[in-house]
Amino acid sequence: MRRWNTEVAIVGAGWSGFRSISPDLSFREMMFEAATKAYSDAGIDPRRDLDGLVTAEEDFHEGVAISDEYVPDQMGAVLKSVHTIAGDGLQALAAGVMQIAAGAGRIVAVESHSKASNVLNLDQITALALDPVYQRPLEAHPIFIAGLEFRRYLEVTGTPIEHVARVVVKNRRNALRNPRAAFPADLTLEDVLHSEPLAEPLTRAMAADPADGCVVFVLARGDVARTLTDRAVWIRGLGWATDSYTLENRDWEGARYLRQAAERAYRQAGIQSPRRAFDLVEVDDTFAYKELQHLEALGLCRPGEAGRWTAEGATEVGGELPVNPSGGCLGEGHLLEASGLARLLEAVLQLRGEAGPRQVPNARTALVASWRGLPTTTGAVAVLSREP
């Protein structure tokens, strides 16, 4: 992927949630709450400003066909453009970044939800995207995948599984300092090693558990980002990738499909050494061992090293580089497609200065990455700056 000639920014986020239920709110509620922060944060009229609308979801997790047709209402986006990425929400993001680069707009929103608790078989859902013809019939819990995988990353590098526990332990303790975490707790090893087992070795406090919640970001094209705040955190690079969608041909042990996708970030964004690149990181961490997994394809740390590095403290907020400040989706919540967002709400408001008790000090520089989950091997990673 080559670099794009046009500066993309983000001007404004807002956000709803995020909560393991929300019976209180409709998903359209929280995405006008969302919405309504986001274009006051950037300091917009959608009415007037709004250029384009991109918006990440699934039709199965709304349990409606065609359910974008129910967003530009509360987006303030109505005869507005509105393109569905049937993706993560990083997906959703590249896509309106190239619709500012391309010229088909100045100012465009992004938006993903989750109404998580709403979905009374979601992992029914889940198990519709498996092969309908060699895997589906087995009628296994889509969890196994996961099982499996982190079972295969044990053995390739020869991590420990308390290297993994560890993990959890820092994401859901640094939740305890976020006012969005649906899931903070002060836990040790042996909670995490001895609470119920999933799918061997995988243990339920290693999985994050779904949430509700919205994220809104407003991009704009460098000119009009600079004429609307003096706080725009700047996009240097994007990618995003999938490896093979069967479970007889993907890659068990190394995350190919990010590692493909942060080399093309890194192309973009004329990174050569990222391991010296960045200040802080946002990644996906659906299960405790993806975290590990992600950090090595991201090439942050050798194959085999990111659970002692975790371990040795590296990745804790004040260590070599602080890995999920947030708390991750073990401590946040699991948004479904709106994870990606909400590693990148986090990584916006660190180089904004604005995270509070758990601000990484004199933060410029951020990684973001991002996992569709289950059964994917889609992958997308944003590479951000305080400058342009």
Contents of the next structure:
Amino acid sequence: MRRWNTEVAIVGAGWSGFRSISPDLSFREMMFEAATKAYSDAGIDPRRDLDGLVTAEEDFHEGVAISDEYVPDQMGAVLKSVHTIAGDGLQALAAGVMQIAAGAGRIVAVESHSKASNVLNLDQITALALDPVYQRPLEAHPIFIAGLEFRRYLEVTGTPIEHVARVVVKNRRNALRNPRAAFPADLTLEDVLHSEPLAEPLTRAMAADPADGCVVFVLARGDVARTLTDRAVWIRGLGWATDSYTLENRDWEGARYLRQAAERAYRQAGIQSPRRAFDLVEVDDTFAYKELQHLEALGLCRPGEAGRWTAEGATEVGGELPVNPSGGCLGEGHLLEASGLARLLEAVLQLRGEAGPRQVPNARTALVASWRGLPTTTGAVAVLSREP
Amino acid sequence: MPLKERIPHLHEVRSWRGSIQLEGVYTVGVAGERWLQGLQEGRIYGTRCLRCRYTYVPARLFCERCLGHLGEDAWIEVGPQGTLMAWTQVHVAPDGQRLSHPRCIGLVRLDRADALMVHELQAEDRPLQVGLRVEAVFRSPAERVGSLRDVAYFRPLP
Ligand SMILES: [Zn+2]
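Any chance you could show the form predicted together with the partner chain after that form predicted on its own?
Whole complex next, starting from this chain.
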């Protein structure tokens, strides 16, 4: 994929939450809160300036059919161009960027949210994503997929399970310095290893709990961005890919979907050696081993190296390459389709120098990578920079 | 933002409960029909793409690698023995409730197949390790209905 003819920047960011439950707000009010913040941050009047809206959501998580019809009102997008992506928020970001690059708009909003606490049977909904003929007859909780893949990861890479537990300790500690985080905690390796088993060797502490929240970004064409703000964050590369969805034919070892997505994003951004290209990384850590597997798929270290790297402290804030300074999904909570945008939000704040006590000094470039969650094989990657 | 007013008690939060019912059938298709009938007969079939040197289980009508058609000559019998690639003790039911007895799920590469199969693994007290030889155990012919569950479980070879 070549570079687009048009530069696109993030000129505004807003959010609501993140919290384990949010009984006081409807999902519309969460979106309204995040959108209002984002538009004010960008200095735009949405009714006048907004050309379009892209959201990411799944009907079953929203609890209504055709949920994409529920979005324009609270976003200031009534009678504007509206698209909904059934996927991760980073895929909605990609759609927004493409609309601007294609000349379909100058200013486009991107939104995704999670009202996971409204869903009373989230586990069963995830189970419904399994193949009805070839997998559902097993009547197994889909967490078995994470258990099998985790085992395979340990086997193939020789990573000690303690290194995986370190991811949880690091991320939930990082979350202590993040006011958005729903699940900050100071845990020990023993706490993580000895929490109750879900799908062995995966323990409860190694799996991100769902949380409620909403994230909104305002995207603008390069020339418009320059007139709006001097804090623009530039999108230098984007990639997304889906592996074979079947359990039988997917790659069980190396998160092939993310490797593909990263290659495309790097090519677009002109990045040759990713390991030295970024000041920080926000990457999907829905399950602790996923952070390690994803770091390797992103080419930031060799297969099997991410665990040792983590154990040596290289991925801490202050280390060689800070990974998930926000606390990741483990610390912030898993925002369903909005998870990728939650990762992106931290990267944007870091590049703007607005990450407060967890600020990575002089951060100029960031890598963001998402996974669409169980049981999918979809990942997306965004390369961000303070310079166009 | 003056959105949030203090709510002193959770029971004062108004909400509406609802559920969605969705009922349907999932047609299994040409390859699925034959594959499930094979299980009923106590055989596991795959389809082999000669161009990609890759064998699909369950058998499919097409190759996802080259998008070629997998016709009559692509059908081969695979298994019932295979190699354990991974396993997990699952402690939660699909509704999220904890199971009183965890169940073991295995990831198996059947002999002569490339695709991996996921199924119940019953190992009694045998220690498990990647590379362990296992075999599919079928239900009795009278119990088979043409479903994935016609294979009762996998077990380690003695
Ligand atoms: Zn082929």
